[in-house]
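As a starting point, one isolated chain is supplied in structure tokens, in the form predicted alone.
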Amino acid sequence: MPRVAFIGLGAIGSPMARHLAIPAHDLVIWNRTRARADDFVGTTPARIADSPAAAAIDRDIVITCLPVSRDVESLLDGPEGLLATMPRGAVLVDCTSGDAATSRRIAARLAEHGIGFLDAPVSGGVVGAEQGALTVMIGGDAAVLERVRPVLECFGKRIVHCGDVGTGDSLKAVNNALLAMHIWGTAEGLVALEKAGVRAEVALDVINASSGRSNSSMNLFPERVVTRAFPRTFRLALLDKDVGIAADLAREQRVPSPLLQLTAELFRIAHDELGELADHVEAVRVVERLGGAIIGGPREDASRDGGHE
């Protein structure tokens, strides 16, 4: 059985890691938070290595997870870098939300010392994690993937192969654009319905059982905008960073996409105006901030929320 080393322990890694905390895998973690990794083997069967590239020791598979593209690349070089001690024959599976352009570059680096490497952003949030039931999104060879399967399967519900290096990253890009859209475009619409006199949950009613449902008008506005109780389970920032990411590629690839770029710049002002530990969900006070009103829940909320109404 494989040897694994994982690295991110956030709030979807470490749901990931606890999965990959069997007998069989002898896991080995690190986090740049020491106390996060402290906790994590405090409940779970793992070591804690000092740095990356004692991480990285003897391990067929290291996993990472982290928030952006640029943070794995940092991880390469020096002393304490993966390619200090990453064996040949070793596969970096990169779990990040991240960009192609700098996954591929991450690629080529892990090539020249005989390592593979599959960018592989996964969709599900915390609990798909938890539940290890994530969508998989993976972009690379066919053949490496094959190798690490029964490790990914450990969290991944559907690992999907989406073609080369870089493709992972892009479809998980597009898909967190949409996400977004239908975020912004549903408060839009709630936001315009409540000051007609029409309540959010009349109006999800009716939406869920017609053809302007989605998962944002299905899940997400019932469980956290109605209530008013917005739980954090992924950032506003993330999703931002995301959404900036498949704007890039439509522009790189010269598809005409005044909805992506417009989303993108409205989620960069909602990122801006609502700082860096909001969840993404949190995006819909920046509508109802706009357009005067309370999506649903008690009309008390308005005071707390700002005085939107």
Given for the second form:
Number of protein chains: 4
Amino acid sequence: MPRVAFIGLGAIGSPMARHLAIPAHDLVIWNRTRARADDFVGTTPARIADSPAAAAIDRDIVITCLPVSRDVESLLDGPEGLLATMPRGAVLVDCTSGDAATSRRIAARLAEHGIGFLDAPVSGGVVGAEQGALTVMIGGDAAVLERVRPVLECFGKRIVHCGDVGTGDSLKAVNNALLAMHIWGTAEGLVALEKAGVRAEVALDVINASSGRSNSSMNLFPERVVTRAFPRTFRLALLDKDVGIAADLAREQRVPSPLLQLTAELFRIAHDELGELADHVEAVRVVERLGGAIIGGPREDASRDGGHE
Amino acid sequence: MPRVAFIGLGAIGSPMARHLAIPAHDLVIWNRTRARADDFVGTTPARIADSPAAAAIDRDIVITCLPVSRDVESLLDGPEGLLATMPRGAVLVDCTSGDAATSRRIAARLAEHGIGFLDAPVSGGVVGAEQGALTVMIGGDAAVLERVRPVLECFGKRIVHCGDVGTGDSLKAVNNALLAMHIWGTAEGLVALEKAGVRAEVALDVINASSGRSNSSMNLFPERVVTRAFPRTFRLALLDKDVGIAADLAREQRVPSPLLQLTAELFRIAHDELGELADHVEAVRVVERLGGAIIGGPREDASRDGGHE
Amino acid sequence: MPRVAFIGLGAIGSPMARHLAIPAHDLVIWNRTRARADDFVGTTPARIADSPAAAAIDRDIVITCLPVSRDVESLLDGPEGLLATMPRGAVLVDCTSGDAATSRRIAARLAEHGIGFLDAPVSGGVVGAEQGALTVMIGGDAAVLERVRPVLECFGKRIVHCGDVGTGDSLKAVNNALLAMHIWGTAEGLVALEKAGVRAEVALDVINASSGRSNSSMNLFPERVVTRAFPRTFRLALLDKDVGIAADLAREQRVPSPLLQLTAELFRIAHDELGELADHVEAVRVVERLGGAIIGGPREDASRDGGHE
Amino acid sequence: MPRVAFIGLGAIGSPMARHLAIPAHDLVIWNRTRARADDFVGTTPARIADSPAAAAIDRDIVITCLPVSRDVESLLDGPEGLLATMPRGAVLVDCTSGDAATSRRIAARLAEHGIGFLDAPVSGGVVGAEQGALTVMIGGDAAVLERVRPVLECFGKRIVHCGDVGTGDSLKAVNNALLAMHIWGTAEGLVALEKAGVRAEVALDVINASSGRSNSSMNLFPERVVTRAFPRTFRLALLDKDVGIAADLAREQRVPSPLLQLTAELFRIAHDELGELADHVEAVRVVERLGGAIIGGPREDASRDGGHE
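One more: the block was the form predicted alone; return the form predicted in complex with a further copy of the same chain.
Starting with the chain above, the whole complex follows.
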């Protein structure tokens, strides 16, 4: 059984790591903010390492789950970096929602040390992570994937090999860009309908039985927008980053993609306007403010000058 | 039981009308192209009228299902027009995917003659029409709706009252604009992924288990695009018209809606490029041509003229 | 010499009307706000009428200059409307920056009374109006234009016949849409350069000697933006209206026009954000706020939360 | 007097280099395609080097003028590369219309060898190059600029210091992006007007006396579009590249820039559609084809294949 290190105990990383805490894995963890690591070992059998280098000693697999690919890249070098200790023949599995270009650079650095690399972003959210039911999108060598697959299956229900290094990142980014587009586009339509006299509940009821439906209209709008609940499950700042990665992918591939590019601009605006803590679904607040109507609710917070949170 | 006339025996209208052919309705039909009416009465008990005026004599309800609202408006006047014979107290139910402004004009004309009006576009496609399982979006007076509801229930499973005259049209147009946006946006993403080395089947498999999924990704792309089947079920020309209606709605309501407006431009381009007979899903062919890759298939038809890849 | 009435003594209308105040014209004026008419006759020989109908009595030419075409249309009917008194054979010359569809409706109404119509929007601004050096864009019958040309030459240096009724409006709207696009696009570029360390004065100096220059970069940015002067010479609200007219023109003509359509969305957003009194050049404030940098100046008013006027 | 090498004898590079051919400069040239170097020395006193390395021997200044920054970067290394021979204390002046990121990488490489770097793209076209009247946009150290200024003044009338390395590139890219936007936007407006019945000559005459004018409307459209001359002076492929650089700049600087981004998409489409040899102004052909009308001319070449109008 492979020995495993896990780096990055965020909202998704923590429940993922919990599924890896079996004796055979001899799980070691590291987190930049030490308190999170302390909390983790308070409930889960694992050892805390003092640095990435310490975490990687003797590991067969190091799994990372960080905000952006550059964060992973910055863990490689220096006396406390992964490359100081990580053994030849080991594999770095990066579950960050990253970008292909950085992943390829990381893979090239690791290859110089005889270490394998897979980009392995996940979808399924916190609930999927807790249930060990994530979808894992793999970019990299198929043989390397086979070696680590049993470990990935601890938290992933579907392990999908997408192609070369970076393709996992690219697919994840496109999925999230579609999510973003559907949120914004549905909001545009619902605000216009609201002003024309069609209540959002009625509109969603019809759309969700018709051809314009999406995950956004079926789940996010009824549960989070019409209710004004806006739970903070996935930060707008991260979705902005993902849409940007997808937009860059399309440009690199020279695929004219006006809708993707415009979605990237709109989420950059929303991110700047709503700040770092806002949830991704709160982007609809910008559409509501610009349009001057609230989706499914009274107009109490739509006013232009009543402050846009 | 109300006596019923049905005008417009197209792909959706014909199966709708068939559900109305019960003796109590004394169904009368009219169609601009006579041959279609002849076909209809060959299999269904109904009488053919020689003109809209003739069809409307003594009718309690006249149902229209035509390409655009202007077609309905053009049936009102003249010696053969509906207003020449339609009785006071009757109701015109217009199942056209129309526009609110024209519907309001029609309603005002009819009101001068004591005739009620409902805009009542439907969703559910040919299959829904055949099964009598359409969703019907109603704009107009609620009391008028109650009078005709039993007739509408012959072909509609869900009869949804949206608001004043025109709101049924507006909701239908927004639904279809979202359909259009999802088709185009998903195509942009899939073409970029294809060029990056991710096969469409893999990408759709992941997206459809994730947050970026939509009716388009779950049904249209697997069944029609990846297979290159592109059955002609709903004309691109009509979807272009619908997106235009939704874009106009947002402008009238002063709702900034950059995604909707851009989608309208893109479908106008696609319609001009692919012509009057193309199916709505064939819009992806334009994305494929511009991007230089085929979604899920070999490259055989990606270049216009053997050209730029 | 024709007898003339002038209706609409706004910022452009007043100096235009002043050029018409010669004895032979027997100038009559009307303005909705009476105080403006009083001011006008305090310095210029003209009579004030009590209503549009009173102004139009015995006139050969009635000239209107109002915010939008609908304002002109609303002057036609009723006991105090123009049609109550305006003689057969007279001509209504509408210098409003109007829209072609309304102008065509007005022309049709007037034609029923034997009255001619020209849409005749002007360019040249307040200074051009004061100097009698406006460009006048004429839509309508060429023979009618010849009859009124001497009057138009009182305030117009260039009288350009564009085509049928509405074409003057359309050309004026397209010109203004290009103005709007150049303001916004130049602001995007200058904000990005400012953040990259290139001062706006340097950038404008180079651009204005190069291929990217426009009336906006050569005049508006150096005189109004870099100086933070933002004089209020032409309201953003009116430019928003004009861009909308141009965008509608392109849609009606089925000309795919993604840049025009997007410009229309952006100016709608700017108008909503900056209010009714803002000058058109102040649209750059929205670009500055979104981008987080001031063109050519210190950052004092760029902050997101310092309130955007 | 500094000794000078010049690399890249293209349409702009050749006339620039000609101004440097004075005895004191001891001009050495290199060009990938040898025939061009042979032509050059047939009319101008200069020596041909056999490689970049040979050209750089003993040079105080090496000037490059190539299609893209990567081309310059690729000249640095290897036994025949510039770094093999270029002396410490020399300066590389890169007149390529480049991108800031690559220029910064090049500057960093050169700095390791004690060699200075300036990005120095030019504007003014072939005519400006022939007349020695170019505008030169300089990014890099001001002291380095002062050392090379006399040489730059041989071909440049205005030498503008923009800021750090890369700012010359960025300013040039933004200028060209505005050029691109003005070409496309003006074409959208003129095609719509043409279909509405306003001839392009009339429209341009008015716009060029009004606020919507630009270098494009004043020079390019009258001289090249209305006449259908479309001389090939600056390749669309290169303008596409420049707009992409400007769009990337805005994204890196996190400046929401929907018009710039959309312009980048549109020029990518035009480049793909019209190929590598098309002139930049020919982008209007795509607008004409999509819109179904020719600016200022009969319709003979508006349809791709006799098709959709």
